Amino acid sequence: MVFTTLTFLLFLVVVFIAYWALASRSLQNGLLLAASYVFYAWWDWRFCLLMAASTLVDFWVGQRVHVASGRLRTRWLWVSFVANLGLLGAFKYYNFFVDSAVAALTLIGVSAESHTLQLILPVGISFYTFQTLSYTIDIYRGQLQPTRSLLDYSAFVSFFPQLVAGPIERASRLLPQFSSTRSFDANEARDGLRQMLWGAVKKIAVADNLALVVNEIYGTDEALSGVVLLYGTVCFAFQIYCDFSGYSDIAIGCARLFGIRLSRNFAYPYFSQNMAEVWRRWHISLSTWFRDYVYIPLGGSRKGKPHMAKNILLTFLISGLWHGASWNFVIWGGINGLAILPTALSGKRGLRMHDVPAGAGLVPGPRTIASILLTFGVMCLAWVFFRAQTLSESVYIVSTIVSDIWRPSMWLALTNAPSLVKSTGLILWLVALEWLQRRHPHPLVFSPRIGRPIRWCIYSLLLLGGVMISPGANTPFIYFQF
């Protein structure tokens, strides 16, 4: 089930009612855990036979790991390591590996033969293993008490809005809230709403028409000059944007008509002054789940800035690799870690990701823009790998676009590049309505001081324009891949 659909939009009318109308917590937890497994079953019914697989060992685990003391403690988290990444290790990466390993024995002169699976990847499977282990090993740290509720802990790791993309929630943060009564808030609902809006408008009104001009172009990159496949690369940069971002817009406003807050996910990173707060910035979930479970305890910044630099770039290798069974994504996570190295290691705190960007003033000044531009530039040569399908196409690319950039005449292909005018049109409408709402958890929260009519003409012109200039087709959210 997708969140564009008017499928969805019906499913969350009857389930917001029946959830509002139930008069304990328990009731309404029971209500969510089988609306979620309704809607995870609408892709695979079998998918939910893994998830379920995945939240009673891990709570099971939990239980075992709290009251367990010296290797024991340690024993029960492996069993927690082997049952998730298992399960993802078999769906996401056997192939890959087998594959690479086959390719690796072929280079050094010895024949073997590649033995892979045709499996399926389960939707979501690498959103709710890592929020599962986040579980188990908050426990084994001390850092939290285990639920003696397996309906609270089923219906933390099943909740519907988060559970095919995030955010990634950590169950000291999400577990409590199912642990507690909740109570109708109407301005929260309101809000909550408003950011459906403006996650639903980003994605049938700009992801999935610039989806149209990245796919004509990357399909035909061999007979495109460099400068058109650069504006293919950056119409592809605001299109995972807008898909993936519009997806946790959704999800964060759709749980707060629940009574349930998550965690912001995405806080303009675009307008970022390096690599290091553009991952402040970007996918915010993920990026700190790999900070406090893969870069701390590989030591962190502990033992000086020559291992805290291998540290980055293992996390953000580990990190691509997570994306995706590909060697592009991993060049991708390694071409980030490297970015972010220069501003890592010099020690400037940067802003965060509660900082208004790029300063609170309304113009810019030009060092402010050089850096924007600079560190957009960046994410535009890693996201060439996300994007291509192959690694020699990605290098084809790169190569293509350095050597027509500098040539004028060259940009002049560009008038031949799809959909030119409509698609650069959104991008600039998003940069500036973004710009000028950055203080902002979403653009469309409003002064007081604009009226109710003017407001609502805002919604309705959004909701009217976005439908009307909509491609049509059901393009599924990028991040459902991974």
Second form
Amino acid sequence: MVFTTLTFLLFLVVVFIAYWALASRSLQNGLLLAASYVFYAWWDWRFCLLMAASTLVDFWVGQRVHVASGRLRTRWLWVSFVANLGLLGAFKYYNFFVDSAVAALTLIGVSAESHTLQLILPVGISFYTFQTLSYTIDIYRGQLQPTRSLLDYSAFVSFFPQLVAGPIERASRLLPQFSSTRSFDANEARDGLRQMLWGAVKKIAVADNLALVVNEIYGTDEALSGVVLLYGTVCFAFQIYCDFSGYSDIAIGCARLFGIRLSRNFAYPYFSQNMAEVWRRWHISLSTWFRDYVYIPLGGSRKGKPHMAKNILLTFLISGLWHGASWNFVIWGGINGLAILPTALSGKRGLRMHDVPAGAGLVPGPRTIASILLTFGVMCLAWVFFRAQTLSESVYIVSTIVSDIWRPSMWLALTNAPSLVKSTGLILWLVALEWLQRRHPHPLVFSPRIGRPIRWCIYSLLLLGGVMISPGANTPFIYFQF
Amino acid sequence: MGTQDNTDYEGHRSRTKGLQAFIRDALGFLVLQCLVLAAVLTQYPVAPDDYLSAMDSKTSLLQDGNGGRLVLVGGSNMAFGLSCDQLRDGTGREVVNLGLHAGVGLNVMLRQAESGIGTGDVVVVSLEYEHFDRRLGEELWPTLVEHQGIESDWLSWDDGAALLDNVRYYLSGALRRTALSVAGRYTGPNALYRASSFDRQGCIVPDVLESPEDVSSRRYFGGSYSGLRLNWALAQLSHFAENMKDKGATVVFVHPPTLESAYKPAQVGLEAIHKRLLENGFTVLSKPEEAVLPDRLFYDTEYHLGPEGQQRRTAWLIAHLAEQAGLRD
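Show the same protein again, this time as the form predicted together with the partner chain rather than the form predicted alone.
Below, the chain from earlier opens the complete complex, with every other chain and molecule after it.
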């Protein structure tokens, strides 16, 4: 079931009404659990068993970790690691590691046969395994008491708004919300709907239209000018942002309808002035997960700058691999890690997630603009590796861009680029709107002075306009594949 | 205790009020959207000569006739791939070409054919390969409904879910067409894809095929083949073949015309489909490679032939029907 379909909307209405009609918290959790499994089974019911198994293992291991002491405690934690990372390894990474090992052996002259498996990657597996891992790790660290309610825990793991593409929630933040009584807050619900609307518009109007351009440019066999490839890459940067942040906005808005607060996942990342700031604003739930569960356990910044640099790089390489089982994603992670180092090692604090990006002024200074553009350029360089199918294709695209953008004649090729006016218009519209509203968690937050008739006109224009310009083909959310 | 109860009661009442107000607002907004949509769509331009409106006339042609005919079932590879006159002259049978568009989906195609098959009919099925690879259909159903070219019992519950999933696309298309119409820029169906481009038997009139396009970059299943949809399609075809047998009709399969330049990248997938068709007991008149034709014989897609290609494929079909299905040459 995809968020941007009428099927999901009807499902949501039914669950919403039933949820608030129920008198007790347990019944509400039971309903959310059932609804979440229906939502997940819509893709493939068999994978519900996998999620249920992961839930049961971590619920049980959580109890064991809590009561055990000494080395036994650590062993129980390893059970959780092996179970969750084993699932990920089998479904997501097995073929990658086998193929890479065979390639490495061939390189040193040893012939080996590749025995890969034809497995379908269960949707959302990377997200819910990380969420359940956070539960056992937090208990191990003494930061969380294990829940005694399997129902609460199962509802926490499978909560449908964020099940298949996050935000990845910490048990210590989300689980207590399932263990306490929720009350309906009309203002929260209204703002939740607005956030959902904004997420849907980003996805169907911007991301899906840009996807057509990106697929055409990245999918062609023809030799394209570097300027057209650059245009395709910029389009991809906005496609993936609108696709993923759109999904997150719908998920967060949807959860608010049920009185549940999810973490913010995006905070206007393309207005960042350096790469360290980008990662405080982009996929925040994943970057903080890696910070807390990988970077800090590795030693963080505790043992001096060389160790800090090594830990940052390692964390980003693993983060790249989390996105997908290919060397392209590892390199994508590596580029991001390297790009963060100058700021991270300088020790400057920089802007945080909740700070207004690029300052509060309407018009930024030239230095701010230059920093934003430079940071965006580095992100685009990394996006090439994220989007291209192979390493050689990525290298070809980067080298063609670098060699062509200095030649004015090459810019003429841009006039033949697909949907240039439409794509540029959509990107500029998005940037302008987000810039003007960047103090708010999402742009559809209006001053109370703006009356309901005007607000409703704006919502209607966004909704019907978004539907009208959305392309007539189904483009799945990009992060479903992870 | 009494004070606590009162506070809880007041809290509950205020929450219920808040919920009611929220639902009222949400419903109000929804009704507003429906009204705006309805108002906008009153300007929707119906195109009477739309390509898909031919489905209704093709179904009538099938249902009005008697048995003993040659009935062609498939997507546009049938519409653009054969000459009806040549087939009729070569087989001595009346021809009913139901071929229209792969996008109507396998289920609808087969139900349409079942609605009028008679005793002694020979049914030639030729399916675009994408039917074996992914779900097709839901994109075109609203247009078929608009032209009364589809009957409700041709759709299953599963199709209903697909329809719901696609409502946004239907609205998107309808709104765009309305906007073009209001702006005076809607020109109707293009010159080729019109219901009036079909002859009386359901084949495309060669006269309209004036401007062939370069199709050499076209590929089948985008170059890869997943095989996930194959079992579903084979089950549908088996069910159809049994129904036809009960009605006293004969069913044979032929592969669609295949671009020479696109055959190699798709060969493994196409051969896998062929193998499974044979394993399921279907009579297949050819191997996939026998359906390969030079690129120059194609018209505008990887399944549409120009006049010369149509003649070659028709002659080939007549010969194979005589040889393997017992129809006279």
